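So this first bit is one chain, no partners, the form predicted alone, shown in structure tokens.
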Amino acid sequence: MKVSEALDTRITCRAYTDQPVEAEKINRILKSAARSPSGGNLQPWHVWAIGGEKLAEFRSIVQSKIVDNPFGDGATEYDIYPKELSEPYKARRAKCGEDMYASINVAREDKAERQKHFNRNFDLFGAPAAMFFAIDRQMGLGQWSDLGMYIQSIMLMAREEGLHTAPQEAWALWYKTIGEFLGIPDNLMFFCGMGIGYMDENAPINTLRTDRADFNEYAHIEGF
């Protein structure tokens, strides 16, 4: 598979077969996605893969605990977004998640089941495998880059490897749940979660395929 095609085909993947993934292609993965840049080859990434029963035993915790705490741990220990999103980044998340709820045909007044598909997030989307990532606190904004370009690194490796990933931030509402059950050290900082396995191609949430903002808008070309 060529990158380009990896980055075509990458989409988060929010419905999979129960199809188990091989341990040889977790460990191909992270190691070749190793190989991704940083700063002062700082290498500041932290990775926990899981499945199986381990996994199975997450997800009960998880679980257990979303009844009455539907949004995890409390606030997290960093913004997801900023507090104060401008246009027209505004614009571009409200409609990807409407974009979203329109591909299951869930209404905006829906609450309920608009609320119910939130809390899919925290089921990782049925994947059969998850990772989780971790960056040293003393680490500043240009090691947070770097470990952004390693998970991105993870990404197209699955594309490689047949399989899919969802990227999921959301699981920072969970640090504290997270962080006890993989014994991640105070000394880490946890930034996200991530679903990983094959795509059930027949879901109608995985046609949906995000836009992308006008070439115009964010390339400046000069002296060429």
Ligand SMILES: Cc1cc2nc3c(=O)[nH]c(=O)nc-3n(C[C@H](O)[C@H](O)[C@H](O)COP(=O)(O)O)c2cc1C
Second form
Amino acid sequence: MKVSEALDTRITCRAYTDQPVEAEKINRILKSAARSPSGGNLQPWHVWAIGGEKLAEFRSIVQSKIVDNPFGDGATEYDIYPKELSEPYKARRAKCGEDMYASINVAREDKAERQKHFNRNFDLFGAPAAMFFAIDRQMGLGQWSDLGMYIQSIMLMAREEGLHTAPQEAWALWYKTIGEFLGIPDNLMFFCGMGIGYMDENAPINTLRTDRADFNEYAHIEGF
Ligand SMILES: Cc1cc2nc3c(=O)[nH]c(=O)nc-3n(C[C@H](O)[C@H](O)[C@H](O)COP(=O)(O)O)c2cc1C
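Could the form predicted together with this ligand be shown next, to go alongside the form predicted alone?
The complete assembly is shown below, putting the previous chain first.
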């Protein structure tokens, strides 16, 4: 698969088939993604990949806790978005949500149905495998960007293996539960989770193709 094809076909997949993910695919993906660049070659990423019974155990812990704790472990350890998000980002964020709910015919006023869909995050949208990412607390903005590159490499390699992914910051709400379950050391900060599996091609939610800002809004090309 060409890189451009991997980029074009990667979407946030929010419904999966039951087909398990082969262990060798997870290994190949993680080994290839380790070739991601990082400033000073620090390779500041930490990843836990879980599937099978381990993931079933995790799911059942979260599902039992969520009844009394719909907002997870309480506050997140980092701000998922800036507190005062300005334009054009605020509008982009709103549109992303509106387009997603439109793809499954959930009206703006239907708060209960929206909440129900949001909670699908905590079932990994039905993914049969998951990854969780963390970074050493001493790391700064540069290394967080390295972690992002690593995660993108995983998502592109997943495409090469016929798999789809859903990166999920929503899991930041469950950082304590995840840390305890996976044994993430205290010196690491949990960043995000990711569902991984085979896409349910018939699910309406997977028809969503998010738009992108006009090229000229962010790209500055001169001197060519
Ligand atoms: C780091 C990161 C965290 C994300 N967290 C969530 C999440 O918690 N739940 C969700 O439904 N989508 C999440 N997304 C998906 C974004 O909404 C999605 O990438 C964006 O709307 C663009 O759509 P696309 O991935 O289909 O191209 C996340 C994406 C990234 C990169």
